[in-house]
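Take a look at this single chain, the form predicted on its own, given in structure tokens.
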Amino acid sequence: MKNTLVDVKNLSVSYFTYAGEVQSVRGISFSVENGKTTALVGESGCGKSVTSKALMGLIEKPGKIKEGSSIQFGGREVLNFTEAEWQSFRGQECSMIFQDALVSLNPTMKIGRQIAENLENHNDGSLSAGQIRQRAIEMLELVGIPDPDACLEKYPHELSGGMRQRVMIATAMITNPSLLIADEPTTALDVTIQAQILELMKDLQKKLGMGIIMITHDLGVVADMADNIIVMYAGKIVESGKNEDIFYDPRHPYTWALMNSVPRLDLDNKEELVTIEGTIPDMIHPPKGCAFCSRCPYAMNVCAELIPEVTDLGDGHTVACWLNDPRADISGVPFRTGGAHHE
């Protein structure tokens, strides 16, 4: 039985500005088991940071998450808390690592400080400044940095990416949070510090045993971590299914063509990398079809014309794509296709 930490239903967030409302989210439904990590994956704008956004209850006008929406944390609706109840559950049941530590961090205040203020905004006083210090002490140790005790007196323009990154991990993790969010983690770092990192995150999940929900463009990230994989694409989910699924047999264009555009090192140095032609739809007049449609080289006329159904392919695995109807002419379509009738 699945021990699931969070429940998304249907949820669904738009930006109502001058030009109109832009449907960010669009009805997506999908649960993190705790222990486990999911992943988030597509293209900027597909929707995922305001997914991890509407989580943390941090959607601000103009925007809105609609009517309908259900986010569910260890059972409780988390979009019926109170400002008090946000406030207690961000940081401490909660916690998010940003993209982008030097801005995320505070430039004028030292390290220590920092990682200390997430425990102080979480203490019932049952910690002395201390404790609170030896805390974040063993914060830093446990992330990797050296000579943690001198790292709380430093200022984040002293510290390396890989550093400052690890500083992001350890404010995050401070309280023992049952999830993380991790926001692109990884992005501004080289390739060595990249796989640091991540090695870093899946060490402290089996450590601390909390759900992750990781968020990326780029799969080659998420290959060696993610348990379960989710595509978004234009703010709906197109495929989704455990980490086997979504690499040895993918069946939705889109998760082909991210597939095919992730670099290969065992191909000659003189071919072109893969694209994805065009780009992601307006939002504020979404396809009435299937939004990959235009980009698709597989696309049928009934792509531009009805949102395709989902797809249940068995254990978990989903995918939204008329080229798994039983009816669609799958011939020099490259991968396979549909359910059971084309096993």
The other form holds:
Amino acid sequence: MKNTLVDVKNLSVSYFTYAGEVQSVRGISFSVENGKTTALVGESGCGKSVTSKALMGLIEKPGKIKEGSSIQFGGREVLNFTEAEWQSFRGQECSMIFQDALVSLNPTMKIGRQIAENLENHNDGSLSAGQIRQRAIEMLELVGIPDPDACLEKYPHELSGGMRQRVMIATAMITNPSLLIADEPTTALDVTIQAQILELMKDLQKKLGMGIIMITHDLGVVADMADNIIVMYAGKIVESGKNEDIFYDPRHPYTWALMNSVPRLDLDNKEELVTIEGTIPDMIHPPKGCAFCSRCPYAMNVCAELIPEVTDLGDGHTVACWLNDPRADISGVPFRTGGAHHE
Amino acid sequence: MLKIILKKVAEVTVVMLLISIFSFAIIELAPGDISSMYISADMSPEEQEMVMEKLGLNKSGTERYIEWLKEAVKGNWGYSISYKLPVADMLVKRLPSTLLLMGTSLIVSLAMSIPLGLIAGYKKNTWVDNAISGFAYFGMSIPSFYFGMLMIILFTAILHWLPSSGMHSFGVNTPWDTAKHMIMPVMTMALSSMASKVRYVRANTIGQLSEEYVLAAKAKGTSGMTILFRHVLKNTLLPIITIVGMNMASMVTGSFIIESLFGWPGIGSFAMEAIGKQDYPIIMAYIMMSGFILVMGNFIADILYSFADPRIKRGVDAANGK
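Same protein, different form: I have the form predicted on its own, so give me the form predicted in complex with the partner chain.
Full complex below, order starting with the chain above.
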């Protein structure tokens, strides 16, 4: 791929706790293209946030990126960065926004200072304080904050949730980074504001052309926005592909389950919300076969014994599931319907 | 704001009244009184009664309390029974030396504990943290009179570097001379009050460093030390304001132990002497003053807090219908 911005190869991250080694991310590989949106989807604890922190060099003790992992950013191996290189990388080339903007903003510092800080950190002396302030105002205008001048002088608690997330986005984008990592940026917001923030991010991408890694547990959030979708489960990528492939031709039972658990307005409202039974496996002792096996309604004997190979279905669509093996008995497996309402 | 102040005044009045009743009662309940200084066994009962009347001790405790209260409300703190001088004048005369000693030790202890606590929290569980925390434990555990005596033994008796007692050398009155006299009492005071502050700041720093905004600042490429001093420091200091507010009382009342140990001519050692003599007008004035300043210190801390923390300021403004 000629337009690759980030290329992650065999990334493994473990947390060394008293209970043992928690294998949060177990050898994942994916890439992000310039100016495109890639969504990392999965439930809590699947390793999606850890992956994003690894990209930013924010894995802290007792976490450790294991030998053999590689993250190429614009052709450079970021895992070999020194602390100084990381500092100039963070915020400048790759910015990050977080789930809860209220706790991600320093409560005792004015908004203006917090936005400007990012640019100040990466200012080589060419910008004056006044110019930085001007940039901050421009960014606030860009993210749709009315009266940006007054906003600079406010404290985080004086803004609404949606406004705070806009401020976070303005802060992240003020340096014009080539990648924006958004870690559940809309989870803490109510639905109408969610839609506005997603719209804003799409809009900014059109104007500024940054790549986005969108981390979410909600497939509904990324349906309209992501170019590529990566579905993660228990530290591994179970399925990845283009947006259309994932939505119209999902091949992994976990992807089906995720889709079915998105609340739908077009169905009878008496119908119960579909949940995925069971919990994710213990990541200190990951199962030797497929991690989803214990929760999978279509599990076969082989699933408990061997980790499924990643199968390339063509056009960048990959899946790791034994059901896609030619030897599997797939009669009764609802490939066509995507697993919906198979009962 | 007016409503808050009125409410505060009412509260303070009740608290002060209760303090005065209880402390007067305690002085009354203590065995003996100051008359033992003036009465000897070979005096006739009439002479004894005369002395008692002169001292005002022939009346009951309740009567004397009410008399005292009537005058105290007018701002008259009465005469010391032992010195026969106005209590207020005597206290005011000793105030500057106490303020000097206590203010300096407060500043020294803050100036040392804040950076030490921050660094200990930042370097949590490393040898740096262990050294600082160990030092804090030491300061907390060692009684200040004992540490003071050790200092006197070392710096006065063995090394002959510093004077052991008083505020001035005889006949000398230079700032440098006073400073030399202050070193040991200030260090002794600062050590004990520093210890708890270091532990406070350390715990707060650790808490603040795990906050999401620290991660967000890191994601902007801010360096660890900048995060510590630009972001974490202010949030860490908020609870310290409360502690300093409570320490304010001791700024004026001084310290019984340190002032007595180093012969510092301040309010603490003066009150200590008055307690020995059961000179109740001095004791009462002293207690009322410390009580008042303690209550006011907390009030001032509340106000300072609202300046430092914008979230609380809004709460206060909202309560006033702004």
